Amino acid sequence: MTQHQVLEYDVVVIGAGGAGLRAAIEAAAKGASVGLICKSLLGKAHTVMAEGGVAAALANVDDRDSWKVHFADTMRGGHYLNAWRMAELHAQEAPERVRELEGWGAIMDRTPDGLINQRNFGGHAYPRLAHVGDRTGLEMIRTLQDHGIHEGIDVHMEVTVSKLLMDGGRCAGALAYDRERGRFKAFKAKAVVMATGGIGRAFLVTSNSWEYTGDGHALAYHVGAELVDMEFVQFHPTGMVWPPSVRGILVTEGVRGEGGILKNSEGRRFMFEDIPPLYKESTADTPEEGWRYVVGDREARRPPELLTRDHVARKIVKEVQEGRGSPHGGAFLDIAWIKEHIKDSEDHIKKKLPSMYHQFKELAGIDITKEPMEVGPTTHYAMGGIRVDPDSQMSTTVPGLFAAGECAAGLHGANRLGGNSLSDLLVFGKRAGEYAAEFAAGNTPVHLQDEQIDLAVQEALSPLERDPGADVGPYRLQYELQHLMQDKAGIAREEGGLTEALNELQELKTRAQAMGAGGSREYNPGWHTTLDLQSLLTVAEAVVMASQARKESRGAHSRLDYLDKDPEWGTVNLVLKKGHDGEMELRREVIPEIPEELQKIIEEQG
């Protein structure tokens, strides 16, 4: 029997990004004792990569904005596969959450009148993104951490959860190990909040950092939680493509929100082609001249570069495929052109986009105030995740297990609008923490069996007991998985490739189960990668199965063999669950009918 430390809390939060921090703060404010588990260092959350802004209908820049317009935009952007109740709560509560954050010390950019400034972003009818230059996520994390330290939260940094622990059918805690020494910790809790982020590391080209291995999705799935919408993986249209060492690093949509335009190798602004019906086309070369975005009887200036992310990403891929791409397989994103219209444009760009200026200057040797950037699609965000109750954020099938942020599904449907991720984590992080604390207070203490913990420890240690071999190392296997997903389940999919992907995933799973890590528990990144692979393989299988089942193109899911939307799929979610035989099972489920009053809002907003 391996020794392990036992820590007991009312609520354990797994993940210390924006959703996890907001959940921990709320649970502690409700009187719960809270343990916060952080896979990396506190402050290194992926939330800091969300640079452009937080979407909330504050109506500070355009007073026509409202929660109803935001709700309608979110539903339209998600192709109406969203959980409509989550979209309603999100739009209604986002302004309060942003003002609350400001009250906690967040320093936002200001309008001349001293209000929180807001910028345009893709898919939003009006300027809606409250921002801090292009470092909004960083400011949010700083504010949440500064506020959270006063709530008495215990933070466990550089600790990875390997398995959720159960008391009967109820989630009762988690087994974890510290990444430095490999010492095990059993967290005993009346409620567990999953806030682990996304799955980007299952793909080769991604904006996601090393932590994003789908841990929350997989951990929840293996104790009976349902996953939904896993076919919808968002490829952000603008990631760096050169040099190879920085390929995939995010180039914020804020560049386009501040006037950046996309051009092909011929110098042509290609986004004016194939405009969706909501847009009235203009032949002008600048967003200021003659371009109109029309929804119902409302109009707003909208450059075509701020169409939804799925549309822009596919347009860039089309230019590359037809031989009009940039030298390194992308397109040119140009913000320097604004010098023709804005006095002191260099200072303006550096003020509005300081991180992007330094990122390209230091990593690519490009001065974005003078020359265009090379960009291309990068795996960015998972719309799919753990299926939760819209109000409480508790798993629909596992009592005591809650989820918030990117690892929870429902809000975004088939495609997420830029900026909605940050307001999502504030709104539903708060709700998850609140309801987790209530659940903990209203339920009896949990009991953890030593046998369950010992078995989980043995499973985690088993790679160290196997021969690492010469050809089946964890890094090689992860690389093969990423190549497989990028090539056969990436931005454009088809039946043959997805069938091959499923077969190859089964082979990779067999190899992973026999794979050894070598070395000891201490300072062993190979062991960590071996355990991460179990999560990556689970989420990869879910993405491929759902992608194969949905025989249409909708939102972020694009099929080369089914290029159009199919009305038959327009009201259907795909739900995945672990079967009694241990195999992944998939079923179609019709989305509950939207209430008449919300349907009326959608119709009124166009």
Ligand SMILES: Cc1cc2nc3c(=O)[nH]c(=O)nc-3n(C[C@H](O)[C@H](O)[C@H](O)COP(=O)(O)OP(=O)(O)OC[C@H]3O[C@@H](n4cnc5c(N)ncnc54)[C@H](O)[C@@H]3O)c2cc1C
Given for the second form:
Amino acid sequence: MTQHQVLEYDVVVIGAGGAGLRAAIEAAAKGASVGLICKSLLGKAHTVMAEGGVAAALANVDDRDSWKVHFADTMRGGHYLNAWRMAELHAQEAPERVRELEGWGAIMDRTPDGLINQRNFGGHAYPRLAHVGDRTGLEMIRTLQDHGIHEGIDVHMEVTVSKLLMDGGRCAGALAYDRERGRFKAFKAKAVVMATGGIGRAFLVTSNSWEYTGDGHALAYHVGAELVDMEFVQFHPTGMVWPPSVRGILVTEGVRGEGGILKNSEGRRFMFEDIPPLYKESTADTPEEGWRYVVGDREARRPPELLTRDHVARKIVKEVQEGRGSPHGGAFLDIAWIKEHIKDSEDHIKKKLPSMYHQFKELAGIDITKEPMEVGPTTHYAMGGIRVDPDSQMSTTVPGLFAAGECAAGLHGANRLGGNSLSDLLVFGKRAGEYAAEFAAGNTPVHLQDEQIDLAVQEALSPLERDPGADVGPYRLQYELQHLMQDKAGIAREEGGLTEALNELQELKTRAQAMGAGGSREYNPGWHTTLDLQSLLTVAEAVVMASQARKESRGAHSRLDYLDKDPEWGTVNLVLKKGHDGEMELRREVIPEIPEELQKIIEEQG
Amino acid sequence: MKTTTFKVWQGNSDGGELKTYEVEVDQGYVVLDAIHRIQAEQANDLAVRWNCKAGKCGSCSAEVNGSPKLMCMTRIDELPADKPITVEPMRTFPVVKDLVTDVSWNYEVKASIKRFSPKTADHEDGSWDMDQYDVERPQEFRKCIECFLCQDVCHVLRDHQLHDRFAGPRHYVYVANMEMNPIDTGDRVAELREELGIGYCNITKCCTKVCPEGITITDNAIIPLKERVVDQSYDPLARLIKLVKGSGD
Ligand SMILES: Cc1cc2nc3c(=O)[nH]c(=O)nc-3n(C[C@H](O)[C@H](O)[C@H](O)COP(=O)(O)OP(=O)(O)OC[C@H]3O[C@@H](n4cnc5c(N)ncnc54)[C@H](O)[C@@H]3O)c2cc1C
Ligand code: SF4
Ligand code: SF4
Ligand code: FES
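I've shown you the form predicted alone. Could you give me the structure of the form predicted together with the named molecule?
Expanding to the full complex; the earlier chain stays at the top.
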């Protein structure tokens, strides 16, 4: 038998970003004993990087806003593949979730009346994003962290979960190791909430950190949870492209929300061309009208730079492909031009976008108050994830397993609107915590099986026992995977490339399973990367399989061989599940019919 | 691409040494890029913390050529080219391995500080009115990314090791953020004087100089807090006024 410590809780939350922290806080408030596990130090999760804001129809800046408009915007942005019930709950509950943060110490930027200020963002009809400059994620995670540490939650930092533990068909906890020493901990829990974030590290150019290896997606999948919408990976239109060391780092959409415009090498504002029919009515005809929108003219319509991310990203790629890109293969994003309209434009930009100013100044030697930035698409967000019940966030197939935040799916459909993730974390983090606590209270204790734990420990330790010199090493293998995904399952996909990708993934899998890691169990990133690779390969396979099956272009999923939307695919989600023989199985599932009153809202909002 | 020599501290709590690496350095490289390259090509098990690679998470703190820095925001072309670049862990905290230190003490100190407690909401929907002008100051403090570089550089911790009676600049910034939040009702002055040991700070301003977020730690947070401590300790009238005001609005 292996050595491991056993820790017992009513609810274990895996992940301490916005979703995990909010879930833990709620579960504790409902009286559950809670353990919270995270790979990094507390407060460092991905949520800390979010910049632009959190979407909620507070209607502080434009009183025409309401949950109904937010709901309709989210559905339209998701090309109607969203789980409509989640979109409804999200739009209804986000305002309260944002307001309560100020009672926990957050301080958002204010309107002249002293209310929470809101800014424009792509796809949102009215200024809707509550924000703090361009560091909204920091504000959110720090607030939840500083509140959470007083709620009786046990935090296990720098502890990585490598397997979910099962008691029959029910989720019963998780096996984890601490990064510091490689000691194993078996968490025994009546309910588990997965809140591990995204999968961006499967791609070469990404705004995501090392943590984004799709662990939660993979862990859940391997115990029988369904994954859905995995073909929809969001490529954010504006990542840094130069110098090479910063390639992929995000440039917030807030830059465009504050009036930033996109230009090609000929100086043309190319976003005014090819406006999608769905948005024709609501987009400005002239630059002049666009600017009036930015400064709050209620009669004006949105500038085309604020169209949805999938569209903007594709337009930039097109300019580059047709030879009108910037010197390093992107487009120009210009905020400095607002000096034509604003007197103290330099101070204004520094105040509204301080971290962007800092980031370009320090890392690229560019002063954004004076010069344009070079930007291009970067892998940003996974719309796909663990399939859950819209109300409770429990997995559709594994009782006792809940999921919230980026690792769960449904809310965003084929494309996520900016700002809708931070609000997703709050709304569904809270719901997951609440229902997990309820589930724990209403169900019998679980039993952990030693054989399961022993096997999981052996599996986790096996890379250290293999020859590290036999292959290229874990980092290089991860790099090969990223290359493969970027080239063949990235922003433009086609049948041949996807088929090749599937085959090459099998080969990478075999190599990863034989991969050795040198060094000891003590804080050894090489070993950790070897283990993370297993998750990455599982999610990569899911992305490729679903992308191959969806023979149309919709939202974030673009097929060069099926350029248009196909109405037949407009009512179908793709669901992935582990089959009895261990192979990944895919099936189409028709989206349940939307209730009449919600359909009416969509129609009324145009 | 050119080759640069790095000397990276490697070891654990039992001791360690600077190891020399020759690294190919690309245009625009920051120190963290070089460390990653060493990790990928020469020392797979080199321990380092990082998350955002954009100066937003405060994970990658270390001492570069002896000064406390975020590795992801320190450009190699801004360091002297004629000598090797040394990268060492923060000295004020116990080493775990290589560049990773045990910063858990900071989390314990924070948890010991009296929490935020808001007054009753101004509106039925649970919201408060706050003027932008009134929140500028606490918003400055809330930019803190908890990199602990200020803790690393402060001599009270670094040289005198008074971790048991001095909370350090990060936590004065944390307290100041709550004390200056217009809706907070807590009073942490006695705590500042006693458990948090603000009196040990002799205003050298070293913390302010290293803060990557540009927070004016000493002038805007520590000095005003020290003034409150003095007022309350030696001026019973000021204390009474504060008490009355604190409960009145
Ligand atoms: C640069 C950037 C800017 C963004 N800006 C915005 C914005 O302005 N508005 C918006 O709405 N969205 C934005 N997003 C998206 C949003 O930030 C993320 O989708 C969101 O923060 C994800 O939160 P989460 O709680 O699901 O996961 P995260 O915050 O990523 O947390 C994941 C947690 O899971 C833990 N974890 C992962 N795997 C394991 C494991 N195996 N064992 C234990 N723990 C594990 C991690 O340690 C971490 O604590 C942005 C994203 C990026 C990258
Ligand atoms: S000003 Fe005070 S807290 Fe800051 S470094 Fe000097 S002694 Fe430490
Ligand atoms: S105050 Fe500045 S130096 Fe200190 S922890 Fe915060 S960000 Fe870092
Ligand atoms: S990696 Fe986040 S601050 Fe350096």
